[in-house]
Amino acid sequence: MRSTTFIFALLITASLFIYSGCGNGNSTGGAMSHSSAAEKVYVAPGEYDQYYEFFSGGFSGQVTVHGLPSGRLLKTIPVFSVDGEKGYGFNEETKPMLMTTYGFVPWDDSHHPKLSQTEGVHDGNFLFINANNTPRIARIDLTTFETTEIIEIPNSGGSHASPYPTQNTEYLVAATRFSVPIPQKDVPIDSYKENFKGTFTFISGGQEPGEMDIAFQILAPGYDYDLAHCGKGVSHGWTFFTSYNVEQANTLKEKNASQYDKDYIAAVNWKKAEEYIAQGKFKEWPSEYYHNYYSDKTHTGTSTKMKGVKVLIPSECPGLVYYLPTPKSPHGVDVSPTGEYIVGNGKLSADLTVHSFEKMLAAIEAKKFDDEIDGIPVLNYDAVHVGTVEMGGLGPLHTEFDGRGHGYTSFFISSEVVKWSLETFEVVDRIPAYYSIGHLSIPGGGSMKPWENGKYLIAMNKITKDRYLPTGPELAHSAQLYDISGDKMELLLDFPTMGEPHYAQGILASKIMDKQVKFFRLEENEHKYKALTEADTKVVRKGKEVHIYGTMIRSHFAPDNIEGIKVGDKVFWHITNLEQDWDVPHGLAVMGANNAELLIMPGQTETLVWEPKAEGVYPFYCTDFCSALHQEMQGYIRVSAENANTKMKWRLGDEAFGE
């Protein structure tokens, strides 16, 4: 299995042929006419777009919403890190969704947006999207567009290969990316071999808001598993995780992890694993994890610490994982939209390698066997092996689906869409993308049913130098939108996109768009600190707490005038935003807090908190524009010395309140 010949000089020289070929990037490359593509995506003033699309944030650790075919960008969604536009994970509602057992943790790397499926079609409930430094998988409900639960993933490092989900959302899975000693332990890193290990995880309650949690995990050798897809039709009832790093090896990756010619998928049978925990086959492990969750009725986010898993040992559940030889440095593994064709893109390989589930299955069945690892048994590649797509490019990366039969593949060094034939496995058409694509994405195209048989595809590119007006040393990534509703791809439009988008994935703007919530109805307002009329409000003191409970509507705050407050008290300030309108909300800052402000959607309850340092009256003020006389939406608060005798009070015009 083992080979020296390494391909990185024909890389690296084909890598600098494609950026000095490139031109400016003036040119349009495959596209079609400027005004024939500016038709296609022209979007009139008050129309709406056609598709949502879903981008994940990369470093940004956000998810960002763009409309298609326009890419106007319509919301950015704080996920996994805080965010002073909206106050999430600043305002104290929201603090406890980025808790983990490291403690409270402001960031992390978001990659791999996945729409929840009913019979394997997209059904537009949920998204979900993974944490990749600190495993965590978060669900954003579509019917507000916000972060309502995150849960996290012990047993780990790197949920590179989540949050797929599987035909009817019963599981998101997720796998890691770098081994560690499982369970964590301190040993010398060199001892890789005999203490690091992975794990398969299944998280359940995908389509149940509050309910995910862990269901079981897999113990796996000790490789890195990049990324996966859950079977379908057909193969529903497996998952394919693909691996890289078969060598172990611990230092020089790039080049001591490429030594063998074949890296391995492993197709993970979860029917079975489901039959060995009803059996009481598996090891409880004391690990521990964080929920947390979001309720729309209190308004707040509360933190559970879990504590305990299932765990399934391979070498004791017979049947229960495969490896399939693949292509070294595997990233992507697609399954066709009939669940018969497992695609595995080996990043080092200019052929695309397609399995067969059904091959699979009889190989099983006759036990075509080459080796067995750690009770795993590794399949024969010919056994399971049923086309090769040969030379469609160099770096192929991800395969996506149109429903018309064709597999469409990103290469990343040779920086083109290549699309291919699923009956032939011959390349059919291919266009350039600008430069250095990472994932695409067709709408729909990862589950049974892309929509409207693939009208459009995404590149999502990490080089943009000369597609855009310079900004210093960093460009905006780039996304590139193309028509592939005929036999030749073109090229429509580029537009830009926040941090490093690892993938996005699409769905009809009719699957979503009625299912708006547009405002909180304050009859239904749980709140603990809630003031849901202006008769409600009140400043109430508990030693050095104070708590404002207060509200806002256009235009001015209930009360606006407070005094009573000293040096060295933590003031909370829970506002109510009294509205009952669509698409008014109000905003709360403070002079001197060290946080961010309040965003506050109607008939929502946030909380900010506010130590003031000095004496002084300090103005407080709306930070959204609401009406025509937004600017005097605005209010002071009194501050006085620590030891003064000023009594509490507060004030909304001739009304005056105190204690």
Second form
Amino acid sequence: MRSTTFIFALLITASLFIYSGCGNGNSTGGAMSHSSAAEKVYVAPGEYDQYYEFFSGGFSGQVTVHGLPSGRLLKTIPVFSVDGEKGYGFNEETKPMLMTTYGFVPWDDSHHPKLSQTEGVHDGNFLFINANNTPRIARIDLTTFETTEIIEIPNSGGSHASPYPTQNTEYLVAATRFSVPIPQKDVPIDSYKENFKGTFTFISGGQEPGEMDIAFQILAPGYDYDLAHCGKGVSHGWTFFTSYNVEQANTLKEKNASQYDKDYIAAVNWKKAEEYIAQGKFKEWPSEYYHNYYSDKTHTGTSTKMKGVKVLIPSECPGLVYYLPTPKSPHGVDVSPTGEYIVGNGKLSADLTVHSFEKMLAAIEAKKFDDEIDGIPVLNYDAVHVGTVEMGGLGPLHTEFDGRGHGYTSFFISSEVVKWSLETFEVVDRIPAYYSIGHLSIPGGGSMKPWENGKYLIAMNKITKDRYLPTGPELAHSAQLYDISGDKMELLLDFPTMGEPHYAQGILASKIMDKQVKFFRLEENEHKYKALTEADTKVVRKGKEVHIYGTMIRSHFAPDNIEGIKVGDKVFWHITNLEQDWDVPHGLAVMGANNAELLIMPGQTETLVWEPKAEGVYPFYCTDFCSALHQEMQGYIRVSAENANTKMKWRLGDEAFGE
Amino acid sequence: MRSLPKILFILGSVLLLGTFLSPIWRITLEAPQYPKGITMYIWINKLGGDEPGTLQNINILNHYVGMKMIEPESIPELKYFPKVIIGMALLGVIFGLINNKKLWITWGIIMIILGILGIYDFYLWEYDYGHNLSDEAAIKVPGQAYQPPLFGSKMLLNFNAISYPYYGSIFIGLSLILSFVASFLKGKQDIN
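Counterpart to the form predicted alone, namely the form predicted in complex with the partner chain:
Let's see the whole complex now, leading with the same chain.
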């Protein structure tokens, strides 16, 4: 009976695919009537969206900010990749943000944006996001929408199960996606089972800018750790991580890591970990990692190389970690709003596994252990399992919740969103996604209080095929917006996204919009090379280094004529934007510069390094249209031969200065 | 109550000091790209705006058409107006204590003359800023002046300039009214 239903479900799914494929993209692809959907997403010119939605930029390394329900792109925030548009990672102030123990890393793969929480609710203070390739977590300050802090995670090979904050952002977590020799060493890859390990990392300082640090790490068996969620409400104090490749394969993982019926969800009791740390039951490892912090006072980033982490070994710390057997290489592990249900999204199965936190505690109490791995008890499946959402679809990846007792799960293979009841574990509605949905997002749906009880759901899709006008071989990924406020889910809108949106989080606009920094106060500028008035501008030679202390204001640079630079000099353009008004950035572009432009916010100072290679007179100009005289906002810098005796001179209009 | 007129007159004189608590005039520039407008406040002793950078922002706009920089340091009135106000308040208190109706009326008339002179002076400044334009201005519109109105609103190129007295002026008005009410009551008492 069960297999018949399964085949039937597959047939339905397949037919949906074919149906939409025949739609040639100009059908609404299952949307409700055009006009009623259009009304629901229409935000009139000059009016605001109701939500901010933060999307991961995936392999772009960045974060994009969209408005909902319109889907409009509001901003791209550079995080883990250099960005010529904003000079991020190119100017001297932000280069330190991308420092790691591997040196300067100009690119990464950003995955899971997570908002800071207070009492289990998104507080709108910060957004965090992880870098999957070179393991790091970044903080974005939601008063400036700028990346202000990045911490590297040592003893990790790929940080995927991250940054998932605890209920009050006591910790952000991370786990290694690729187990590696820990600490790193030169061993045969075939010695995986013997030498490779995983780690769970807890990072403190989430609510204190500049204070992020590795609180402790827990050494774990060498599996692939995939995703995480922290407990909340009743399960506050615990964090759950999914694993796959319990087979411990090191080659052809697509087959060899998919053999067992069940992998594990690791349940980590971090309050217990705090006790063990307090008791000194940790190993102090000499691991190195970088902590990078950008100050909005000095407008400058600083890199600090940190050394030493506290490591807990589960076999020496009873009660620290337990394994919950969970079918078929679970991807997401999601905790219901009350904290009671732990949902395992077994990505190679059709079913969804729901564990009970209460049952888990009882099983631990009664020692219902089936096995023990490296000191980690494996709990009996039936003792923790509370329900299965059967035949949900195929390939469940990730679940979020509304405030009305439903879970919503993305099914990658059957390309659909499935709504199910948290009471009966039965499917109550389903709707196709176009195509191949990865994660989904209900604003607030990962917290204890979904905004408006869950009004919208966003599907993030890996494949778009025929959904938009074609753009050559590479097509956009996409997001789809559904109205989930009624009994039936309704598709409202479909819009392309940047890079690959692995995940997104939304928050009511009112939680953020009123605390925006509009410009930086000049009197608070503590940049080492600031010039706060035109009278402070100067050009200073120090051997082969030339420091220009310049300013910009509508519509001129001070100085705008500079002479006395020589081939072989390293010229530092330290430019302060003297504007004190909202939305008046100025840019600086210098002909032949080997890096990027500067895009300087009002009240801010930034530095471009320029190394001219040939004699001549070089123009420089403002790139960001600033006024009616923007085109005139330009200047010249003269470069003389290395042995010339051209005097250092600079001027603005009639005001000329020199050595 | 026999001393009521005296109390009212002294109170009115002291109220003049209220001009230090709030601006006396407000000029707002409105344009589509400034949804909230740019607002300059004129105090008895200083110039201000709705944001710390307001004066700089107005000067940036003005420089396109060759208007002079508005620099509080170069406006002597901001230095001696406060002295005049304090002086008149003191004089009012003394006249109040002398308790003489003729002095009170004199005080009121001086205030009116000073007020008219003040507004005329303000007009002259506005005229000077609006008409005395640099020959080197980037934007020159033949026949166009940029003098904001004393009362009311006026389009200056793309900006609608709106100018009205602000709360500080109410103190001056109240002060005057009280001085005349006091004089009137005093007159009735003297007849009786």
